[in-house]
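Here you get one chain, nothing else, as structure tokens; it is the form predicted alone.
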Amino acid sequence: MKEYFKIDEWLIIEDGFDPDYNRVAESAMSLGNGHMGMRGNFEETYSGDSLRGTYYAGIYYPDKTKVGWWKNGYPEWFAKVLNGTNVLGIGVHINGLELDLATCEVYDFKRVLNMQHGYLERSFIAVDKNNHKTQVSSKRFLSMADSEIGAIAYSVKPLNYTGTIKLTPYLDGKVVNEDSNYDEFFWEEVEKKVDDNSCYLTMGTKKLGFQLSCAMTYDILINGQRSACQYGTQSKDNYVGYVIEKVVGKDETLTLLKYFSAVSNRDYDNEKLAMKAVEAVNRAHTSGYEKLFDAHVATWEEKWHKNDITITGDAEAQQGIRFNIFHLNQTYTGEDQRLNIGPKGFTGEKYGGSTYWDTEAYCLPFYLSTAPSHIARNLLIYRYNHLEKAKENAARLGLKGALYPMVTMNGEECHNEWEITFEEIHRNGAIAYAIYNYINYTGDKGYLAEYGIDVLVEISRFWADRVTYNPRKEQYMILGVTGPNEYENNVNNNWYTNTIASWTMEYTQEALAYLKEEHPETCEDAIKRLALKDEEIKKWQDIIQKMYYPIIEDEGVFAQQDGYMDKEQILVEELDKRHLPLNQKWSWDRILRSCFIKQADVLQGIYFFNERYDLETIKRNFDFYEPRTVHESSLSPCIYGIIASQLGYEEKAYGLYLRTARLDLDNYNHDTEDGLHITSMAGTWMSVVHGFGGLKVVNNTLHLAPFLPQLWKKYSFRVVFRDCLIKVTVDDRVTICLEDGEALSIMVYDQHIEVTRDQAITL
């Protein structure tokens, strides 16, 4: 862990550049707007060592898996997430020396991201060898209220001389991924144009035809005004630009505001895609720098209004908090149905950018409190398009019913571990408990004939086909699964999986009756459908009924698997540090053997669930499995942490909600490099609203059992619910204000509490 960024409530500061941690600064300052995202790199050249990154939502490569031998129903491919057209770089030159800052002597040097009008700024001086001294600036952002577009404003000044400079504003499709295998090119050129008014550089992919059209024009500034200069068009194999020199004074300031636009043939057909780029970037420069600026800026301070947490006291969790929301909004929208949410979103190539189940299980809740109800909507109907492929997955496997990727683009499986591919088939539970959670908290049965009940009667057909009858015990089992624990693989009934495939069959069932009670028309038709018979609906009632669950009855708790007390059993205090993390530090093997767990497993069924059990069971299983956790996944603190706020380890639930906050920012797992975690930060807003909140929704009402933490002098934030904004302030006291919607009532500690617009009431 290292606190490299400066403190600040809104802002991510880097002052002064370290070449060994430019990485771990390009993944934090990246930026986003849901179309389209960027590592925070330097837009001129960098010799030193970095991870150059522009990434583009939707566009990918299946790239063939290779392993030393085949075994059915392995997935062909595996997905990257394509880094595309840099539409980042300027070329800087002065006095014919180029600007490179692994080359030259650099003072003063700031990078920062303001997190709460979505830009990166970067300012420095450079010294070449003739002792020339330049001060540089930049600033950019990619538009959140027109996400085809962004800008740049980058400046130069001489401070001690006079000279020409040059900026090579370009285009340059010549990129590649760092996991490339054999340094392989994933695209080729289509077309390209370059004027007097603007460029254009469309490329598209090797494989599945994805096209991806850029086009950039610019403006000269002197001092802030409109300058006229000498250019020139530059225009070779997969890259187009523009050379322009200025004779520029002592203390005289040049500035090239760069405008650029992103469209790829997901929205447009092919013939008209140049023509759609050259539009967007043209629409930006009309509008100019200024007024693009301030309607972005407009965009985000809506955003902020629903979104924003504050803490009062604790600057540190309150910068974290910001950071974690902030790359969640400019990661994900919610506006297109295709797009799901890549554990890196567009700050690395790590996972490939996928869908994983974390999307379910973490995210969804913040959509579901933070905006309009139907984003979380487009994220359920993002599975429910991927129900065919799902069911070619299960079938793969000579299963019946879906089975859901466990990584995926396009609905097809696309991982290439075994025993994390085909035995981790607890994220089909995810995905049925997803449209619970989300029926659950807006009330939109109408989601289940929709759409809701098809995918439901799939995953449960599968679980009833994956279950093995043991005659001898009477009982259905699960056998040779990987639980949400990875550091156990190929075992025997994982309570986790277990209790979550039986739920999805009782689920199903209800929404059936439903369906049956309410829509009988519509029930029928899903009869007909699916065709749906009485002898599969008892058999899931069979099983429900005579599920197996492992318990260790000496402790109390519900056993993590068959097996688990058969390993030598060491808390995590008792470790020598020396042997952390163990994912880095142990082999593979050793882990396997030890009974560590990477993250939450049984206790993410009790989250899930949590309306099951007794608070004793909930506090025999955390203080039974928290000491042996050593959350080496990004999404394990904040789940222990909510439950931690539930039980009152109030010390405990703090110290795991900043590990989670921070993750990133103190480079906790030492990864950071390779791109955010963006799924866990949901994890993070849960944590606080969630945990220290104590929201939760039963029986259609909103729940709430706010404490405070010992460090914080007050907390506040919005929740959605039921077409209602409501305001939760905790201080000495509980604040409720509902900011918008009709009259409501919820549960605070348990007392009813009738809330009206504008009228905030106080415990």
Given for the second form:
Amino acid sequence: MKEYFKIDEWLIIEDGFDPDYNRVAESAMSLGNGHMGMRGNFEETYSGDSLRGTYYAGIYYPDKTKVGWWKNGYPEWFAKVLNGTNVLGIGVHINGLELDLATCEVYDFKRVLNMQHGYLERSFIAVDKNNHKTQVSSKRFLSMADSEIGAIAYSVKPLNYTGTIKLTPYLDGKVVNEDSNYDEFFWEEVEKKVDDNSCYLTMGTKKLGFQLSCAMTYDILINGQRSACQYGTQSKDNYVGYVIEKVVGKDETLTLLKYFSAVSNRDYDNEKLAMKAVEAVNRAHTSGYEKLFDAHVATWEEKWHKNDITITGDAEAQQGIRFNIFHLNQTYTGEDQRLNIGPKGFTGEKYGGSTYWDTEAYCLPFYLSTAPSHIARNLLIYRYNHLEKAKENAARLGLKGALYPMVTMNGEECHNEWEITFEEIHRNGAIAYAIYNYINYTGDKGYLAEYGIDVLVEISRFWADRVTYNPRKEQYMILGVTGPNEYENNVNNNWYTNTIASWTMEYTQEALAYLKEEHPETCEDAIKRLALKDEEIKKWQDIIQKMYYPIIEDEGVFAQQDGYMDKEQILVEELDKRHLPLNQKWSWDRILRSCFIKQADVLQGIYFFNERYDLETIKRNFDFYEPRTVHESSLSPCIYGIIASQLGYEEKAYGLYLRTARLDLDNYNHDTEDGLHITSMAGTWMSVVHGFGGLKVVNNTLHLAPFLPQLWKKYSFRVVFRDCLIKVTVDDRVTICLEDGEALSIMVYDQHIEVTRDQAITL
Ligand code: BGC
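Form predicted in complex with beta-D-glucopyranose (BGC) structure, per the form predicted alone context:
Entire complex below, previous chain first.
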């Protein structure tokens, strides 16, 4: 853990340049707008260590799988989010010498991410080998108001000389993925043009036929006024650019405004692509930098109005939570049903930018509470649209029904570690649970009839086929699985998996009963379409009744899986700190044999099905499992934190919150350089709203049970619930305010409260 960035409530500040920490800063300072995103790279050439990354939503590449030993059923390829055309680049030459921060002296370096208004600023003074002292500043944003567009203002000021400054704004398609399995270049040039009127570059992927067209234009200013200048063009393989030269006097400021656009054939026909890119960049140019920026800021302000969590009295915590909310909003805006939320969003390549169970288990609640309901609905429809592929995936493993992939871009499985691909089947349950969660929260039961029932039936079918009946015990078992705790594989009867499997079959029956009652025709159609037989439903019923759940009797807790207690029982606090993190210090074999738990497993089930368990049971399980959990998945502390809040373990809850909120800012797991943990950021939001705020929805009613962490003076959050916007403020009292929508009745600390527009309620 390293406190590298300065604490500020709205800014992430890197004050001074540490080349060894550059990749971490690049990740943290990433920008995105749902359509595209880029790491916080430098505009100018940098020959030091850096991961130059620009990513375009939904554009991926099927990279041929690489494994040591092939196993039947492995996917042929792993879908990688593609590192695409570098639209950011601006070459800088000062009297013929290229500016490169790795080769000159650097002073007053600052890189600042402004989360309130969504832009990145950088400034420094460089002294090169010719002793030219130059001040540089830049400011860039990717428009939230018009997602095909971005702009950069890049200024250069000679401090001790008059000289020729050459600026080369360019589009470079020669970009490789660092995580490419066979060092392949995934792109090929399709077309390009650079002349007085337009500059564009269209690149296509070597497989799958994606095409991405980027265009650029610019303005030149001297001391803030438009200025004429000499320019030329540059064109080579996979690259186009302009070359602008200007003699700039000492203390004069030369500014390049670079406008760029990116469009793809996901949205337009190939023939029109270049034209659309040019249209978009001209739109940007006509608006001008300031107007574009204002529209961008206005969109951010609107988002923050609904999403912000304010914390008084703890600037670190405030910065942490905003950092999480900011990146979530940059990653997924929710209007495109074909898109989803990759664990690294647009901030890095690891995890391939693909969709994991993280979306349903961790991200959905954030979007449910902070955005109009169609956004969360779109996340569900994404899975509905992949149902056929999920059925193929189950069939490939010799099973009925649908098995959703652990990692995917287009519905096909990409993951190729047997213990995850074949065994981490609990992910299927999270997809069913998300349907329940969405309907429970929004009340949109119509979703079941339109889309939900098909997914539920096919997942239930999978579970019914995957269970094994043990005639000696007269119980159903689920054998050979990996639970959410990936630090153990091929276990029998993971309590969480058995629980969610059985619950899915129960909920599917409830859903069918509801449809039969309320929409008999739709129900009939669904039964026909799905060829659903009574015997099948009876079988589900039998499984539900006879499902086996392991327990640890003397502890009075659920057993994570059969045999968990055969392991040597040691607590994390008994471990020498030098052994942590286990995944970097221990052999995999040693990890698998140990009792240490990577992330919430039994507790994940207790979080999902909270109402089923009394507080005593929850407490016993928390007290048993938390001390054995190393939280080496970023998804872990939030779930434990929420349950700690429920149990009144306020200090523990707060500690877990800090760990999740500042995970990337303070580089807790020593891996922020790979990109940010976007999906766990939603978990951070949950630890405040579901944890400290105690928010849950039971029987169509919103419940709150807030407490104030000791270090905080006050906090507030807003949630959207059933067309209402509710603001909750917590200090030594709790104030609830209905800011939009009709009066509604909610429960606060198990007390019924009527909230109306005219009056805030204070408790
Ligand atoms: C976790 C998984 C998660 C994945 C992507 C892994 O470390 O164990 O539960 O889906 O990361 O975030």
